[in-house]
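The form predicted alone is given below as one chain in structure tokens.
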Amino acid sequence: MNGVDEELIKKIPGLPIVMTTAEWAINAGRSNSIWTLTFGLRCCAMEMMATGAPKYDWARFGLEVPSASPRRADMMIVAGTVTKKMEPVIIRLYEQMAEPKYVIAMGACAISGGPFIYDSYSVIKGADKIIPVDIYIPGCPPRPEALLDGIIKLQKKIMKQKFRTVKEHK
């Protein structure tokens, strides 16, 4: 049924009724309508822009037009070298995003510092040193196909999320 988990959806024979859980329905909505906050720092930003262009068209995978505000974004794509000068900006933007929020580290520089890891005092050795990262996309720079694969992996991760119930305080 178009990639939908058969255990979660049960058709009632003879009736046009589909039964599922609210958790599945909300996660399906979240995973297929991701608002991005693109944070292109260096060369990986070119491949990220190419992924949103007509040839690859990330909109057909459920990504919306990049958001101009972190308050409307669900996902941040950190693409390129993270320097100490940009660290407070990345942290501030991440903190301004509403929950649930996701981060993709795109490229060798965003994952580990890339070729600048040895000789540069100003490079942070991975975006995960300052903010939590959900998906890592290796490459220098990674091709648009790799970014689309990472987006699909993030969508699968979103579909598996469980809602937390808040216990009442007595």
Second form
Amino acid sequence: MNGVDEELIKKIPGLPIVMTTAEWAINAGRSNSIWTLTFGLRCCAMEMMATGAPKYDWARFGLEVPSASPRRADMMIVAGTVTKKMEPVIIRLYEQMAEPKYVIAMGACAISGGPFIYDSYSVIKGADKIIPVDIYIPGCPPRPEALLDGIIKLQKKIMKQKFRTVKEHK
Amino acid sequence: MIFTEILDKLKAKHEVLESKEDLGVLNAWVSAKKIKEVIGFLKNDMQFGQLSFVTAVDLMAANNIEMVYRLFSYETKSDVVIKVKLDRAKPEIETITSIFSTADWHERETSEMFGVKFLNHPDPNRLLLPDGIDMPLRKDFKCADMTPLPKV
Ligand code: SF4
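Please give the corresponding structure for the form predicted together with the partner chain, as opposed to the form predicted alone shown earlier.
And the full complex, kicking off with our chain again.
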């Protein structure tokens, strides 16, 4: 035990051996160390930045690092309007992310096209038309509290995963 | 400069097909062949040093595409709008990038949005739109996944 007083450890019931399921331990590890892909598409990205900034501070929930590379990211927040020109980029970033990967659709645009659903020649009506989405957060834009709520919901979803059947997107 | 003054000076040198005042700004229609001379004249002889924008309007009923050039003068603090009517079936006009190089991107955007062909343009490629969307700002534009606004 690295530097921890052995007498102290003996006082904690059960230690130094803790029994748990591998499933719980892995899921807890995953859900409390989600790295997000730094990826904003439009005005919703402002609220996403506010959520990451000290006032709301998503690091409290384990989203410590906004990863600048999709290969190190676990979660993609689609924060904004998905346009036809952006579609191949989003698919490519998503496919570069390592499994298991999660997607949050933030805001009306990413859910359904939002304000641009009618008479638009360039907007894709929802991120779920092109990539699988786990959590939808309504609002235009959603407040940082709503994004944090969505993140907590995603953590709960990760905790319910079965070890053998963690979804893999092909 | 008030708009009558600009109009008189312009008329003295170039043919003006039509003109009207709109919110205190002179709108003058000129012919497509003369566009380079008119813009050059406004820049060099009448101190209109800034090209605010270049765009177009689709006048479907009249079967026209109308080019719009808006210029501003820092010296006299006045605006002028030059318009050119083009044939909707085959809209073609000479580029003005040799006079105002800022017109480059404006013309590329107008070209992809309205299908106007700019002759002698230095870089006649798409600016913003991905391949597969053509002339979306024309009134009769259709595309398969476009949901029309419901009438209420
Ligand atoms: S949902 Fe609203 S705030 Fe978010 S990207 Fe769309 S228009 Fe902007």
